[in-house]
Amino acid sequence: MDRRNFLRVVGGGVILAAGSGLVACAAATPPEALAAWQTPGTGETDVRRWVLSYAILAPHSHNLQSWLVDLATPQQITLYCDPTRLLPETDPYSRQIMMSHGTFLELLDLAARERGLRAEITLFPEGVFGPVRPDQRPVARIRLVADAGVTRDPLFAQIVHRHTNRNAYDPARAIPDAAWRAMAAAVAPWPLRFGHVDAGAAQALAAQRAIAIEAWRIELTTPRTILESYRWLRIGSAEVAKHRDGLTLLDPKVVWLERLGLFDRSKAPAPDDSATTGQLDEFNRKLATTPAFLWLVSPGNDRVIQINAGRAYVRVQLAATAHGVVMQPLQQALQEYPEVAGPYRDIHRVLDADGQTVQMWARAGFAEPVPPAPRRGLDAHILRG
């Protein structure tokens, strides 16, 4: 069997037999990989664990779930970053990793409010990380304090319904103004600029599509960056159930290619290989269906801003979820490795963000529902306590 006769679609796509037009039906995600999404917090007597059972449902780059928590001190949660779960090639300064810790902290705060608790969050209590990677110092220290003045946030109800959707969107269905207003309002607690574009500005929409296409092409054709994704690729139910993280691929044809040794995750495909061109074609088709893009821009880019950008993004996604709107981050053009400098410059220019930082850029619209991403479960994140 010649592996060039197959189109491999990494990160949740499909595998097509070349020239056949046949699409294999993907298997269902193993139930144990989704257990954390089913009634989180059930049976937890320690309120910290109850709160954390919602926090671990936060979105994370490549679904790495790099959150570690120490519960050894009563009434306190200390959050660390797992140094083995980073993306040094595509996220060389760990900006996305810090944003992913921000999404975690925001869901923790929402869950605490639901229990009448104020989450007193101290960021980097032992000093801020350097400009490259997190170290052994904590990201945050949190105290949960009973407070009758704490108000519940309606976004909490959307936590278990929030899922990143990488499918094609309905190009004819516009996002209503009420949804855009809700997303903009969700950012209000944080000093970031929210913006969006839709079919009403066709030229701007086309310009953003072109940038996304080029950035995705660069990431797929740069060997070290595509191999980084391959490292976190989980193929088939057994791998998904074992790891419960990373990028899930359950298509039966991929599973058989893997079993037959025809999908070598240790080697990057050539730029003209069907493994690459098939992914590009699939991604471009999905972009063509995208009716809108949204973004978050910050005036600076220090670690605290990165954390706050993650908190703002997950609030936007929760607000969108309440209106039935789905989204998919397009981080390729926002990354800081040398090969993607062109799209990085272009998206900052298009979004009027020269001298600032585009922290998040995402496609948005309406689509068929998808299952949530696998989760490792709360105990996998507990260091002590």
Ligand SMILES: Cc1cc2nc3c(=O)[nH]c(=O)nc-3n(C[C@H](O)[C@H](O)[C@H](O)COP(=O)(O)O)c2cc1C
Contents of the next structure:
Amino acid sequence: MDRRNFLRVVGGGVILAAGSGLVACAAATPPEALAAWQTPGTGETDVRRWVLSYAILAPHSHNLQSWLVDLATPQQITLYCDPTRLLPETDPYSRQIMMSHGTFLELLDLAARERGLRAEITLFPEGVFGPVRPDQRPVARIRLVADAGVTRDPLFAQIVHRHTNRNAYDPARAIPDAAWRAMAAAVAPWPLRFGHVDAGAAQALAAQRAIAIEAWRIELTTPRTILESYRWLRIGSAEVAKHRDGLTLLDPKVVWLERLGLFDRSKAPAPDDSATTGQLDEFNRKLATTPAFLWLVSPGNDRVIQINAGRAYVRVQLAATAHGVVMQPLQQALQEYPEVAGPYRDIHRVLDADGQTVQMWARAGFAEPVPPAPRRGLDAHILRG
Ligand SMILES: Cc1cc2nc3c(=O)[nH]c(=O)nc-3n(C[C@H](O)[C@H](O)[C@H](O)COP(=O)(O)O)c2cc1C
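Alt. form predicted together with the ligand, vs. the form predicted on its own above:
Below, the chain from earlier opens the complete complex, with every other chain and molecule after it.
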């Protein structure tokens, strides 16, 4: 049996059905990878650590968790970007990395408010990074200041319930107007344009589905971009527990392929390999039943805007969570590497964003819940202090 046949058999579930031992490997996420989600902040006496224990629950592209903090100066948090946690192939200008620092800062701000503190956030206090990648200078300096005028934000309560959901969405269940209004209102602090489309505009919905599918096909069949994702795959419970970051894969079929040496993460699969076509088919099925998309567009695209786009995105997701609405970002068509230029142009055109930047585009709907994604835990982020 050659490798491709073997993969097809596995993809068809034959091996899975044959041995109960394999089914037993359909493990849940190991508890040590989820510890950060259990009552964050419990026992923390330094309020900075308390707010940070919520901030590390922020969404981050590929779950890289590139946040490093220095607590050496009392009452101050200095945020840095870990230069070993970037995505140079799919995010060549680190736009998504900056957004992922924005999501962190927004959760930090919400947590500070909960404690009656104003988070005074100074972005890029030693100067703004260049256009390509973060350098050794800080992303932000934060001071937590007691302020009787600070108000709590109800979005705080959603932090521990917010999860990126990659399941199939219910095609028959529309997102209610109240949820769309809450998402739009959540963006209000930030100068980004929020938009959405649903079954009421069938043609627009179909156009967006087609762009998402094409962009995903390009990312999966471009060797350097798929290999970049492979680098962050954590396959099976032991790897997930060890790293507590990246993209979790606990599917027993994949775990066994890996164990049998049939899934080589150093080689990109051919476009017609079942590893590629199987993923494309699954993605196409999910897109076909996706009832809605949403987006955030900014007039410019500098580092501060990218941070603010991340802040706006996580607020949208928290507002959606409060209404039971789930989402999955679809960054493939928004990425700035040459092979994906066609879908990039198309999505900007259909979202009426020529000359602007679509910072976030996501599918949204109702779906079976998913478990939280791993987190490394607060201590892994502390540089000093
Ligand atoms: C800027 C940004 C881009 C993202 N892009 C994608 C994406 O293209 N596809 C996807 O499935 N998830 C995407 N995500 C979601 C992350 O993978 C997710 O936040 C991470 O795995 C942690 O999971 P959680 O959000 O459930 O905590 C993105 C998140 C951010 C903040």
